[in-house]
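What follows is one chain in structure tokens, specifically the form predicted alone.
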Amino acid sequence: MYSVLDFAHHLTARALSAGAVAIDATVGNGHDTLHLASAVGPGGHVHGFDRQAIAIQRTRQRLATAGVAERVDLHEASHATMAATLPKTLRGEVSAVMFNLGYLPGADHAITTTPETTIDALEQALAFLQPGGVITVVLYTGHPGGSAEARAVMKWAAGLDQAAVQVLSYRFINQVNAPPELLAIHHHAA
């Protein structure tokens, strides 16, 4: 069985090919950013967003160590600024978008993603997604506000048009301590 994070990486890797464009909407410590940068190859590109400077610094170091920093533009900004930050020419051209919600491990746990900005960012991500592309959202419910955010995201996703996208929920139901859940949104191929 895949862990939730491993399955998110599996799904995005399947949607990506050499030269693709991807977005890490919540850079955090850079694990997903590095995964995306590796998957798109030397001709591809990744845009990463995080509003915390420490996340950008940690990720920049991780990417430099791996030798893939030139493939990534890091934006110290909320994921809700995606549409204002990215070139309009990327609309409909992005193969994968990853969200890993909650707080930044090893930093201030009071700074978290919120339902309002996350749903706004998810709407924006859908506009950038190409046919055959995927959005993954890892939902954490074990911190204050996490359950409310997860419920809001699930409600939003359940309302998406099934003619345009498929939505998958992946979780382990017999684990203790509020295990994370993965939501994957696949844009139907044209």
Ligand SMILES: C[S@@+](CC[C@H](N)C(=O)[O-])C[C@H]1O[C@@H](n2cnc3c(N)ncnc32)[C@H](O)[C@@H]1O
The other form holds:
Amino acid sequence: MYSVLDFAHHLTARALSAGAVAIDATVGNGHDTLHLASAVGPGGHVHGFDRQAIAIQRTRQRLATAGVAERVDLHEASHATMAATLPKTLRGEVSAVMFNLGYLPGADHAITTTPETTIDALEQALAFLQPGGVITVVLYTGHPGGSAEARAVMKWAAGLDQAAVQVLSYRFINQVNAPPELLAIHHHAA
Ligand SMILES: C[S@@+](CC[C@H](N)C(=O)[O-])C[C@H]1O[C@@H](n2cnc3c(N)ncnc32)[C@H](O)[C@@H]1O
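Could you output the structure for the form predicted together with the ligand, given that the previous block was the form predicted alone?
Below: every chain and molecule of the assembly, starting with the one above.
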């Protein structure tokens, strides 16, 4: 079976084709940004957000090493600034948006995503999504604040209009130590 992270990569890769536009809402160490940059190819583009400079630096290095830096714009800013930061022409044009919530491994664990800004950013991401596009959200319930955030995001997602989007919850129910969970929001194809 796919791990939560592998399944997020599978779903986003399926939604992306050469020349597509994608957003990484939480770049962190850059694994997801690199995945998106590879999937959109040389003619595509990725916008990445993280509010920590260290995350932006690590990701810039990872992308440069892989030779894909020129197809990625990294924004050292909250994902809640997405609508203000990205060109309005991208609305309805983005094929995949990835969120990987929580804190940055190997940095200050006190700096985490928060329910209010996460849901604000998810609402903004929906406005950028094109028909057939997907938003993936990796949720962590095993750290302080994480389970409250996961509950808030799940409640928000459960209320989305089924005529517009399909919402999938993917989680392993017999694993110990509160494993991560995946939420995927698929915009119906036109
Ligand atoms: C679990 S890490 C992301 C891992 C990353 N996707 C990867 O592949 O390595 C979560 C990241 O969210 C970032 N973050 C926290 N609050 C944020 C916000 N409001 N906007 C954007 N990023 C935020 C943290 O700085 C951290 O780097």
